[in-house]
Amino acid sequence: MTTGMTEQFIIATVDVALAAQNAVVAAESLGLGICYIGAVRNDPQTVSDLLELPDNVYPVFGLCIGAPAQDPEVKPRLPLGTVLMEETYRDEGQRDGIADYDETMRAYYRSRTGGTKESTWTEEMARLLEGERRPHMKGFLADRGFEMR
């Protein structure tokens, strides 16, 4: 078998996504609280040493499952209108949901901070799409096995 090809790189992060949510969907049902924490890829040969990951593998993200400390608000997601597409790729009618749930997150983000937070989803998103962000991960990928080809 071929391993560290694209395909593969894929379906694993594919898989694991979908095996995390599942977990999630399965601990809120209980009433536990949930975290995913990206922020593992900021040091992953770190947390792969700590881990003993073998090659081939990588740490996606991290997931903490506990006792909420905290009853908070559920945050707000984009209008179902806005992300869901039949048929085919069609982008009229999100501007104006994308402009709404910029005002509904502005009011979230400052009702949850006590008024210190005055931003929008996609002022947020700007924020984490600008620039480079953990440009180590191809260096770091291709020395876990994954080639890329």
Ligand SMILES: Cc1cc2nc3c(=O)[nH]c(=O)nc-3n(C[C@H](O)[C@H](O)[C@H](O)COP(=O)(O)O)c2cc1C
Given for the second form:
Amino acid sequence: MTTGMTEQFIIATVDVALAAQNAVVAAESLGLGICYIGAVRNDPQTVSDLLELPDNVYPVFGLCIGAPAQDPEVKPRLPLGTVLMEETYRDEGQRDGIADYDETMRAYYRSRTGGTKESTWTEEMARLLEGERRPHMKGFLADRGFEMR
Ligand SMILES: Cc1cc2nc3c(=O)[nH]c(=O)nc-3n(C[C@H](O)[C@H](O)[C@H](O)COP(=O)(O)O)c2cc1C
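Could you give the coordinates for the form predicted together with the named molecule, as opposed to the form predicted on its own above?
Whole complex next, starting from this chain.
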């Protein structure tokens, strides 16, 4: 058996996301609420031990499903024109759409936090991308058998 291939890692991770999103659509259709939990990757070894995961399996994310205690408004989405492309990737036109979205999100954050959070989508994304996040993942995945060959 050949293991440790990057392609296997991609397939496994994509399959998890597809299965989870189908579960999410089903749960929400029943009136349940969900929250993905990427934070399981803060300490993936402990999560793997708790779940007794075998080699070549890793925790991609958690998924909480439950009866929602609140009914918050739907979070605004990026305008379709900024994420949908035909034939080839293109980024012209994205700037205006994102600028509009930033103002939408500024208002959204204000309204959701009683005026205490002053931010935009661009600022949140910049914050997400600054510094190293979960640098332990590379070594952890290699230990699980995902050698990325
Ligand atoms: C892959 C992924 C991982 C997430 N991880 C966490 C998490 O660890 N903790 C948390 O409170 N929310 C987490 N979230 C939820 C986000 O913080 C945010 O509340 C959610 O994506 C907003 O939902 P919406 O975009 O569907 O409105 C995660 C969301 C995604 C898509």
